[in-house]
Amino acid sequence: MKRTRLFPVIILVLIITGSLSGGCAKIQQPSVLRVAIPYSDKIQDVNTNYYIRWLEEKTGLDLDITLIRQTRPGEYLDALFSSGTDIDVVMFGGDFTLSDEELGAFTEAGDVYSGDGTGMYLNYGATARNRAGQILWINHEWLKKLQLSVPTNTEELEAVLLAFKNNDPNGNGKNDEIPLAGAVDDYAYEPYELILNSFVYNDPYHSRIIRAVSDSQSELQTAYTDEFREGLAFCRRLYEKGLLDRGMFDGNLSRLREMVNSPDDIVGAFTSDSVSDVIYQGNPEIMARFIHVAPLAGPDGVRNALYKADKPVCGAVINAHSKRIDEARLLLDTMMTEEASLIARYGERGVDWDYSEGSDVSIYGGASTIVTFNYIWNTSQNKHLNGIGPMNVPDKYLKGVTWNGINSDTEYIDGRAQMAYRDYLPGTADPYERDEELSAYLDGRVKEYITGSRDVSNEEDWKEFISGYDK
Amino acid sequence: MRNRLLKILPALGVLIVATLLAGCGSKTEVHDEWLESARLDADETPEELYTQALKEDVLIVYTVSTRLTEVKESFEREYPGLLVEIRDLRSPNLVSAVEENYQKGGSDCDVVICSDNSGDFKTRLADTGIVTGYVPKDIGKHFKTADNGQEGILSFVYEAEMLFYNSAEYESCPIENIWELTDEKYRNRIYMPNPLRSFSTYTLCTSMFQTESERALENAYRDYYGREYTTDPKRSDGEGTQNSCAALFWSRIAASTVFTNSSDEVVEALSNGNADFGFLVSSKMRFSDIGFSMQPVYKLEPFSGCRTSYSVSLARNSKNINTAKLFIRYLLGGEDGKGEGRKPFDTLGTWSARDDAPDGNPVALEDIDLIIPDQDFIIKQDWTEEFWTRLLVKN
């Protein structure tokens, strides 16, 4: 009787006595922090993102993440901007991506905010920095339905690609076959590029100068040289041959996909930077088909592969008006620590890679730092942002990787590429400075050259061409 | 309270085991529904099964070759309405990768083609039961060697690992005898596949601690150096080498090699000249087809490699068993050996397992100087891997 009277009384107290203390120790909210990230497919939901969830247990931080539809970065920032929407952090990331000068531009107006700096935090990690920029890849199904053996110097490839054009090797009896595909995107897909590399070291990505490195040397413009214009005469051959891709000069990266994916089998080589540029991930057959060409020696055995020292991208910005600026850093400085950077190039660590115990080898050669389990780069995934976002991945990790086993892995092909292409890189890392008038110049001469609307073999041409500028 | 503990303590015990042997994927049962229901010993056409095969799904197969595109391609022209996906893996990752598709109850895999003389395959796939062999009546009949140890797991073509020599810079193969290979001179001009990362390597590099290969390296030892060879009591390659002349070898090899993740890398430094000589799965010969610059070392003292070979396998719990079956007949080359889906395999380096289908190879297998490896052996060797990582690390 006793303990019943007493058990409500208790149950009471109880209450109360949890209702103070809970009151006092009042859990704190997180803060939530607004970010934009632009939409990936290769992202399957932000909301459960490995990654997204990592960040948010490191910060403290609630990430509430919107998606970012548009494709133009500026316009959307100029919108973000004007109608004052509560957005804290912005990211970029794939084709999303913000030019110095743009940046520049929301900067200045006060939009971005800048602290000590720019503004912007980086993303460096995608690629191995400074390595070669543009990879011949070839069909070998049709060198072998043909006989022919992997082209290594002009002459050799240019046999090929003839042997390509009248032979029919996608045997279907039709004359569909696409020598050699481009696409007008960038010089990566424009295989004349390559193949001026045969002839004289050619760097459009830097105005085609080679930079003095000593005070008794001169820079040296190479597109005036008696090698380039023999180069451009063996490409223009090659042009007027129809072994060159005729619509390369107007053509999209988008089209020289399709060529190359097609299940018609219609192209017989082309150029890129990583072969993940144009094959398609999910598409090991077509991987399968192409390998790639080491550099061809030109006439006078001339061989070099251009170099490419990748300059870290725009990862992310803040608003400048956002209430949240110390979240904003703190979210932003923890993603680009080693640790974060090597969970949003790789993933989870213990489930999709580890670090190595020096047994590997990489894929680029040496031992290895990186045993990857599931190479999930560029796949759809809900690991990592895929490249989205700053990061800064030291290059011990992105060139001591692993291969993952699988033979279509692009990382792989791409480094066993690199490997045949890295004797042939200049010896200077420290390319010009572009100018871009000067490049569009150059590049309109190349492509009226190439096409015939110019005569290459025209003296008073070729004089007018290399005075031109400075006119 | 405690003698009825006792009592049901052994019926307990037993209980457990079961569960665990259950869980572990062991073969204890193998008369179960999919066993059943996939009809492995039935005499069936390939129109029967095309019939069957077009109300299934996607077939999945997980090879270690790349040349299964072809027969993919090929098959799918050969029965319109049938889709074939490929997952092209390296040997240890596709064991892990069908074992896991296993252990997580899937059936995201059909057909399983792996190199099958490492023994990883056999204890984890084929004794667990994970992959089933699936040999069609008329067909099996044809195989020089129906059964390789592995229950009816049939392997389709010969290869093997061994020495090539980069034929742009030597006219003939420059060595004799293997122990040549560790001369100062060809110090960082050897390539070959990391043997934790290949089966084929690591097959061909347990397998020279046999004792008949341990004997013939110590004869060539012999030969090569002009004295007897005996064991350095000073000298440790580690627990379970005992100090033997392949443990020798292979230090001294691994001092001299730069190690690679493919035989795919070893063509290529073969080719573009970086190495005289590399080991690399004999496959890879056709490439010289298309210009790439490398020989076979077919005759060398003791042997310049060993044999290996590829199984075709059934994925337990298939979906697409129909499907399965038409594609295992179409790749072995149907009932005559002359199908289509045999054709990607008959190239230079690839010998014929079939009685009725001769390979274009120059020279015969058993005419090439190659271990035969013991698969029982090779399991038995659990020190190996703690061999070759100490190499690696060092080296």
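Rigid core (definition): largest C-alpha set, two forms, superposition within 1.5 Å. Residue numbers count along the first chain shown, from 1. For clarity, every value in this text was computed on a predicted model and none was experimentally measured. What changes on going to the form predicted alone:
Residue displacement note: residue 405 has its CA displaced by at least 2 Å between the two forms (rigid core superposed). Residue 50 is among the residues whose C-alpha shifts by 2 Å or more between the two forms once the rigid core is aligned. Relative to the superposed core, residue 158 shifts its CA atom by less than 2 Å between the two forms.
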The other form holds:
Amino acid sequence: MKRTRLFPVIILVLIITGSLSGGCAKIQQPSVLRVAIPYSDKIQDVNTNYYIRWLEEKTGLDLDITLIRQTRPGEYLDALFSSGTDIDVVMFGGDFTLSDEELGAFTEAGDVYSGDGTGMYLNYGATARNRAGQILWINHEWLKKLQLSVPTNTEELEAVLLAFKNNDPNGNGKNDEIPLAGAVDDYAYEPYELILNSFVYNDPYHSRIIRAVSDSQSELQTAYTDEFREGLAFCRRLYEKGLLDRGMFDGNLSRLREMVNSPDDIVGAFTSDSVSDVIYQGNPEIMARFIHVAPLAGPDGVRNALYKADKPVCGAVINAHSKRIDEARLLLDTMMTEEASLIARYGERGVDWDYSEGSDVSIYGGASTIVTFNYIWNTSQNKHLNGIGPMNVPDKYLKGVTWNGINSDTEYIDGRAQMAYRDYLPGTADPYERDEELSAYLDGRVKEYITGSRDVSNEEDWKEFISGYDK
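The form predicted alone, contrasted with the form predicted together with the partner chain above:
FYI, this one's just the chain on its own, none of its partners or other molecules.
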């Protein structure tokens, strides 16, 4: 009888035990994926970042973030692979960038996973493609104070810069004005490159060579013409008069930002790709001070805008020694989707941006696709990684942003500037493949001619320059 009475109890206990054990088996902890991300002062806290949390929810992964506090990715990867540190994914962005050559060496050594053939997850989408890569921004407050018009040609530019230098436009009684400032970090910050485009199409990104295409014919066109020489002589004159800042040869971007954002109001003009690359988004008073200047006409009426076809850069790699390759691929493949990429570029949908109804014209002149409520690119925020990591934002969104009514929104400011430069881009030019040795030679000579260590008017020196170029 006892067995009879106990039997249902035993069955019940077994069922309960089995249910509990089975239930435990079904509760799976998310896989931990260890991800290294370069430090950025534009990201407030990666551990609470909206995009990171969204990726975890979307993939079911637990992302364990390690911050990289150095700017030499090659050295970092060398140390990572030699030490065997348990990092599954390394992301890139900002100053932490990896060249194709560096990546190839790590892939060939078997340290970078190359399931897709290259080992690289790319980053497309920080800026719209096929655009002007250099814009001139001028201090409108100084123009108003000195009763000057926005310059339209190189002669007027020289007169404006002289007035900036000599007439105390910031009103502090000191001779501390920098008429036209620059930095060496990129061609976009070197104003003489923009000025040369008023004399001849000057494309430093492609060794100052374009492959001109017409009627199915292709020929190389070089910049070392008489007009190029005339442009160098003009830049030399500006530099000799103290109108061009020497920082364009020996100063970095941080210095340029400090000067332009200074409350002392010491900069008259500068060049950049985006205004937000130099002026802080959280500084609307200074943002409102500068306006774009359309491409300047040279002595022969030439106006050119610098065409910049951005090549995608490395956004992330997977450690080939990782035991979580599939999880790493899931994360990075998710980041390359349109949904993720729009968050990576614009932030939280419905809060920072949303899709447009398409009834408006975008700030770039085309059909509207999205509207931004809070422009958070290049600001201290916690919604995305500010360009770090892989992404792929379609051009229809990058060029389809609708004005949100905020004059200090840098997306709007940049869009208006791009519209002013659009008609001066080379319409039928196929960029020449950059030659590093040739570019270094040209950059060195341009600097020497502008600073005066070589005389651009000396015939023998110019012939020697052409000979060296041809070699």
